[in-house]
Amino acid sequence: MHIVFAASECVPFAKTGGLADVVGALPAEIAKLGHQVTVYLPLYARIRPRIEPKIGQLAYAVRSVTVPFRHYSRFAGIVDGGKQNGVQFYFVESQELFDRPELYGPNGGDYPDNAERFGFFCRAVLEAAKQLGVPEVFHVHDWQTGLIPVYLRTTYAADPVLRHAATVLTIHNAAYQGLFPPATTEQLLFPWDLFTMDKVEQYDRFNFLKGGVVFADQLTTVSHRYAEEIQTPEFGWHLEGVLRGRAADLRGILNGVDYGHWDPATDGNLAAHYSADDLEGKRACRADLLHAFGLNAVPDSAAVVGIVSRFATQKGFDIVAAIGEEMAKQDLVVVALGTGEPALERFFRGWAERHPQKIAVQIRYDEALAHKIEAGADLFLMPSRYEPCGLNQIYSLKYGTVPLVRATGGLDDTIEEWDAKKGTGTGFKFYGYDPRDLLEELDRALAAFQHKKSWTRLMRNGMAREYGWDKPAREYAEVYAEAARRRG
């Protein structure tokens, strides 16, 4: 089968998040199970140096695709990225659409313009199809690409060239739906009949989300408990009786890692390299951590506590600053690393402020430090008012570094709770999303840490579990099958 992945971000060439992982890796793992696979992207101000080569100028597989609007047309390139690893790249190009600073937005925000920068990236993404390849199955990715399953069944539904081709929608965090007023029906060219509380309507807002959960052939989204969470009304954000209504076309498939780019035997950020077999290197990279954040004289009593993430309400910092000062008072020392909302960066600055020996924060975002962190801390806390599916956790697992985690979406598919008597499990885990519950859980966590040979245990069994991408990708594999069964 020809697929063809549509998204906002992908690594290495644009990232915001989670998103951008996943799409810079599963398309290398279609394309190795034979499948052909084509990925377009925005060609955004920062992709443009990357893909440029020396005499400066662009190599365009196609020259102008053109886009109507309600008053106008733009009209977008379609820049040539080339092969990787299997995998061709394109990217679509309008200056004035895309070649601006930030991705969706200044400050984490939005442009005003989104609405018509994404309507226009979908619909050039299937003109671009019609030339270059038109595949089986388009595999669309948060709202910023779900107009493609709405224009193929509105717009194109009676192009013969596309007519046949299905749709795979994948849900990183439904909290994110792409919103808009009501006049977008029009500007998109839309017919207002597609506006409609079971269409894309939403409170009187254009959804993008809801249409692609609405028309796309299969749903996916990035963990099997998410999978269900998303149809809640705690963790649904309003679209959970539209999804509980497609729930048969639903499935969770676990994000994968790069454990290429994730190892401890081989990881070019540490101070020293080891495995499951042969430990003594991570003593010598907690060492290097320590120093890194200039925390000396911790006793190896001391568990060293890892964060690495968004200081972001979403990822349970409110109520770790709850109980900061409760915290600070056990053997423990924090190493945190990130950038965030400003009421959690004053709370994490004004916390090491007031513990300069055992709480030490790094308010940027430093990939090589982030592995240093993965390798280097004892503990590694991710507590989630809600989490799709999370990867530090899985990085970690790897490093033997024993994640301490809500059980909530991806953190509770892949965290086993620690039994000390069968030796059995991977982690920490707490449920309600309350403060005293994350510091039992952290009491737990720290009186295990005192037994050095059970806890050694705990470690190899995080750094004997596996969260690839193979099995992920044969379990889209099958999504694709289904949605081309569907269409053929």
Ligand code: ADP
Given for the second form:
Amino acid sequence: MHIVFAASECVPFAKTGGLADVVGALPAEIAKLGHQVTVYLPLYARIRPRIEPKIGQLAYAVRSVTVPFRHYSRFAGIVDGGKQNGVQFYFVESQELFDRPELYGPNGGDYPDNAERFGFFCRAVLEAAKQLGVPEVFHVHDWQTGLIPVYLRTTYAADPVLRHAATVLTIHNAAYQGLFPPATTEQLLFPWDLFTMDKVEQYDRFNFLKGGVVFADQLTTVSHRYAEEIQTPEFGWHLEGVLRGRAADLRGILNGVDYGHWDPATDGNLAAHYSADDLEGKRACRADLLHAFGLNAVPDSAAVVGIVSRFATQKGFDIVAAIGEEMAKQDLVVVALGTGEPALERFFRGWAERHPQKIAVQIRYDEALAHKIEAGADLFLMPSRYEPCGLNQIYSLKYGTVPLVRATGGLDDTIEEWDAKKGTGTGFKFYGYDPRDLLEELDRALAAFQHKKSWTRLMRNGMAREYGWDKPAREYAEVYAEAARRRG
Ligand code: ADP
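How about the form predicted in complex with the ligand, since we already have the form predicted on its own?
Zooming out: every chain and molecule, the one shown earlier first.
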């Protein structure tokens, strides 16, 4: 089968979150199963230097495809990014739309023409596929590519080749839906009868993700628990009704992680290597981490609590803020890495300024430091309000860094509560979205940390868990087969 991935992010080219990790890893796994796989990405400014030196100049697979808008047309060059790990990459080039410093907009916000940018991308992928190969299945991701299924069943419904292509939409985060003014309908040349509540309209907005949910043949999301959660008002962000209507076609497939990049036995970012059989190197990683954060003379009894995150409301740091002073009194230090909403950045800065011996924060995006935190911390804190899958807690397991998480979405699916009596479990979970619940669970974790022998058992339990891509890849292949069968 030929599968085309269309996405707005992909490691190593462009990343703002977990979506990029998935699109960076899953296609190669699908190719390993014997399928032909192609990935289309927008040619953002940051991607150019990655591909230009390699091939001297941009190599065009297709010089120009045309995407018509209401009063004008735009043209996309389709750049051949070559093959990696059995996967063919193409980049959709439009200097006016994609040659910008950010993927979606400045300071975590949106560019005003994002409807045009991603509407253009969706249609350019379809036009490119007509020349470079129409797949059995288009696998699209989140709102940015949510219009591909819509185009296929409306604008291209009578196209002799595209009409047979099936679609799978994966929802990585239902809170980001791509909401735009009603006039987007006309701008993207859709018929007005698409702008109704049972199709792309949501409270008088044109909703990209909803269009994908309504028109895709099969739907997936990134954990079992989140597949249930998004069918409720709390997590569905007004899409719960339409998602419930498609429950029979919606499947939760837990993300895998790429152990080629995330394994303390081989990780090139670490001061020392270690594994479940020989944990000695983790001590050096802890010392290296504390040094990187300027924390001195931290006793062995103090648990190092790591945080690596987008600083977004979703991630639950408001409940950390509510107990910040109490936390700072405990036998712990906090090392936090992240960027995002100004209010949360302010909280972290202020917290660290008040407690320079115990709380340290670095406000930036730093891949290498993220690895050092995974390796050097004792506990990894993810108090998310909601979490579709979450990757850092899965990395933490592998690094023997015990996750302390709120039981939601993928956090609930991947972390099993530690039972000291039986010696089973992999981490600590709290349930209510409440600072008191977090504090109680933290107390439990800190108490457990004092018992080194059982703590080592807890670390090893987590390190033995496997969340590689082979199982999820097989599950996706089943979904592709089902989508193609229904369309065929
Ligand atoms: P989300 O996609 O909601 O941001 P995930 O846990 O699925 O959350 O994925 C987050 C990814 O982004 C992880 O790979 C994590 O290491 C990385 N990440 C987030 N913030 C930073 C940062 N400031 N520096 C380095 N990596 C980060």
